[in-house]
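Single chain ahead, by itself, as structure tokens, in the form predicted alone.
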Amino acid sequence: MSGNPTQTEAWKALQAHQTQTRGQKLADLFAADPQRAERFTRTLDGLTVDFSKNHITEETVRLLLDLAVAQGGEDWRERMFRGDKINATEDRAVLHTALRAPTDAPITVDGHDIIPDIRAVEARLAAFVEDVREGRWRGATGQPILHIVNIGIGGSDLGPRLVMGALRAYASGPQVHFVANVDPADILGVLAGLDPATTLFVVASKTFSTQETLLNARTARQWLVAALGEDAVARHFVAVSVNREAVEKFGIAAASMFPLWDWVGGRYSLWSSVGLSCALALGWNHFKALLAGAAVMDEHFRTAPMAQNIPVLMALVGVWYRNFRGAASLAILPYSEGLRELPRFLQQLDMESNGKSVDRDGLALDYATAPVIFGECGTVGQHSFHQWLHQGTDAIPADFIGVRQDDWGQPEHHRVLLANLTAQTEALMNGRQESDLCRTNPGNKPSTTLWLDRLDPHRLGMLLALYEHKVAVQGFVWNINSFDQWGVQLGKKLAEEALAAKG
């Protein structure tokens, strides 16, 4: 299937190639190729990928898909859509996919189609949502529901909490509020501005154990028993589990709990039952919007040709700067108040899936798996760590994300916005020389910019599961397992341990 990736010749063809081009200039790219941005810039649907600022000519690109070819890129993928059980670490398919699959058509798992399973849930999903947006469903003193808080972390808590502040132009429910952190001022800050009679709770915890979860969800029990009394929890408590025994025993009925399954990793599983906050804010048919658009971008990187390929691509040069030109980070840099949270999310999605030291068989790596991710919202991290990515001593990759529609009606603000999207990527590229060297910006600094006409639930789907499938592309090439994370389960045990030996 696939081994370590520097044995292959196409590894070692793009090592000579790295050494030919090691000097290139990307000013003296564009220069000798007056269409190489028409040449190196993808589009789907709204959403424009341009890779051109990158240090890549078509003989770069044609060396990387050969890599991936070599790695079994488009046969893993393939077992992924199809429901094989690759991640083989947990035993487990890897089918978030499936939870955006736009048609019915079978999808199995042991034998089990699983599409009626999700149709089922999500059935279930929208009638609640719709009972509490109506206000048939009501609190335990007759008011309806006003405030959502969500209790989770890790992808219980990103996920809902990006598309939230990307969509909240969208929002039209209740309002949401997020607890993630067990240090007690999360949670209390958010309780203190709350009034129990017209708020509900959404405990996302897929076994029902998860330590701080639990515990803030404890919390927010004991403040709400305090003012309305025992029988009011199971109207101001649902859950997103698969532990009945423990919803039940914590107060919530078990037609309040709703599931998910093994096959959605954590760092996924916004599309599933996880996404309840969000579809209570934004109404179930924008929250399907937002399912849609990632099915669109399934379908492009499912069928898609491999040149074309814009999360292929995407994973590819990132592959490209990490293990050809010694790049150990990605700077993650949305122009859009929105998408703040996006390099948070990004951080989980790529770090907690590509962050392995050794390869599916056990063997330990001698190359480089995920980068750094780290990120700010563009116009603030240019008074911060920016002057680092123009004058620094490190060539950082970086994306740049733009939204070209103003949905504030403030043209003036988004027309200065974007002219500093633009004017960072001009100066990392281009730099200026100066006659004092300590005004000097050397460019050559490499960047890839995407553009989503509208921040709307269709194109934030399409975004994120651009992300997520450039992530997997990168698994398949590096011949690690993306989709386990026992590093996070060894902090979780000693943790326990830790507090055990305490009493």
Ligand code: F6P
Second form
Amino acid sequence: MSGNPTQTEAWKALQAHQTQTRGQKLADLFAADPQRAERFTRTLDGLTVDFSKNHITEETVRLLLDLAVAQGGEDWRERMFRGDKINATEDRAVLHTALRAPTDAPITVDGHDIIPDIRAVEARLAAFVEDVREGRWRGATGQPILHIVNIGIGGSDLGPRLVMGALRAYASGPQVHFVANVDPADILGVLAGLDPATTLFVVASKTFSTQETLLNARTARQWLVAALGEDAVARHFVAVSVNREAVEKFGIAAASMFPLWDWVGGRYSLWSSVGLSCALALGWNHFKALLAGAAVMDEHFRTAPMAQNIPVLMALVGVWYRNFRGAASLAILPYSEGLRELPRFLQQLDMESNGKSVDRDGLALDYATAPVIFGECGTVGQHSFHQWLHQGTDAIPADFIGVRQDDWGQPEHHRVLLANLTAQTEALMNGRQESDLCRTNPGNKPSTTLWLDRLDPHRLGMLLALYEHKVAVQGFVWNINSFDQWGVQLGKKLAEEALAAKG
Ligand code: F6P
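Show the other one: the form predicted together with this ligand, since we just had the form predicted alone.
Whole complex next, starting from this chain.
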């Protein structure tokens, strides 16, 4: 179905195309085509992606689409959505999309329809969320829950953390705090400001075997028990996991465990019970709106023609830079304080998924895969590493993400913020010649601009699903398994061995 992409005609054609277009200036592409901005912009339901400031022409896109087709991209996409076990090294389906499926049309894994399971867990989550928010679920002393502490790491932390930052304006329930690092400074810092009587811990760990999370959860448990006694644990701890046995062993009853399934990858798990902390703060309806937004992107990704398909185009532009123009990194630059956590979220999504050097058959790759993902909020990054973007020796592709609507009633701040976004993309593209080279911005540096009409649950869901699918398509093209993460096991094992040796 797919093999080494470098052996395809499309790859060779892209190499030739790169040689022919080397030295091409973005400014000249705009000058030659007054319609360029529109030609390379795609819009879907309040999300606009402008690819025009990239080193691409219609010919580039055509050749990249040929590559995606040659690598069986459409076929892999369909296999993913229908639940084939495309995560072969773990013998698992990849069905985070089923968690946001808008209809009850069956999706089967091993002959079993998983949709009723998803709906049953959703119903439990929704009921629990309402109970906590309406004060029916109370702490051991009878007080309502005012604070949630989400204890988790990686996918059990980054997604919920990002959502809470982005949707602050929608939060109306208990306040959510996050603990991820095993450095005690993290948990002690959070606990210091809390009252055990009004605090609920959500221990989120798909495997319930992650050392950092379990240690933090034990520390939290001791803190609670010291104040309220052992019996209080049942009212102050819930778990999110696939591993019921380990949850019970920890001392959380199965009735207080919200499951997910092995066909949900950790870094794709926000949409599952892992989103519980967010749902508690935002309310079930807003959490469902997040899922519905992601579902709109799923539908687009699954059905839109390749040339119109936003995740496909984004993925292929990334492949173009990574494999044909030698770019080793990608900057993620949200011009939105709410999206501050986006670079960190995308680091795990992209680099844990596609940080691979063997193909699906276990053969060593002779081509590059995931770039380094880094980033910072605009305008903060402008006063830090943007110098490197403007005048450094590398051309770094960058995703600028802007939000059109001002949610804070501060038009002047918003105008300044967005003026800076636009100015940065123009400065990168056009540069400016000065009398001496030290002051000259060479320009011709690429960027993609993503606009959200609003930073609401729906658009946020769309944005995150867009990046998920982008990463998947790149994995399809590179013929790698984007859904395992064997590389992180060794470090975990060595840490355990070192601890065991010290007794
Ligand atoms: O870092 C490896 C990893 O397995 C991630 O893939 C995952 O998101 C994280 O650890 C946390 O895993 P868990 O949810 O099982 O605690």
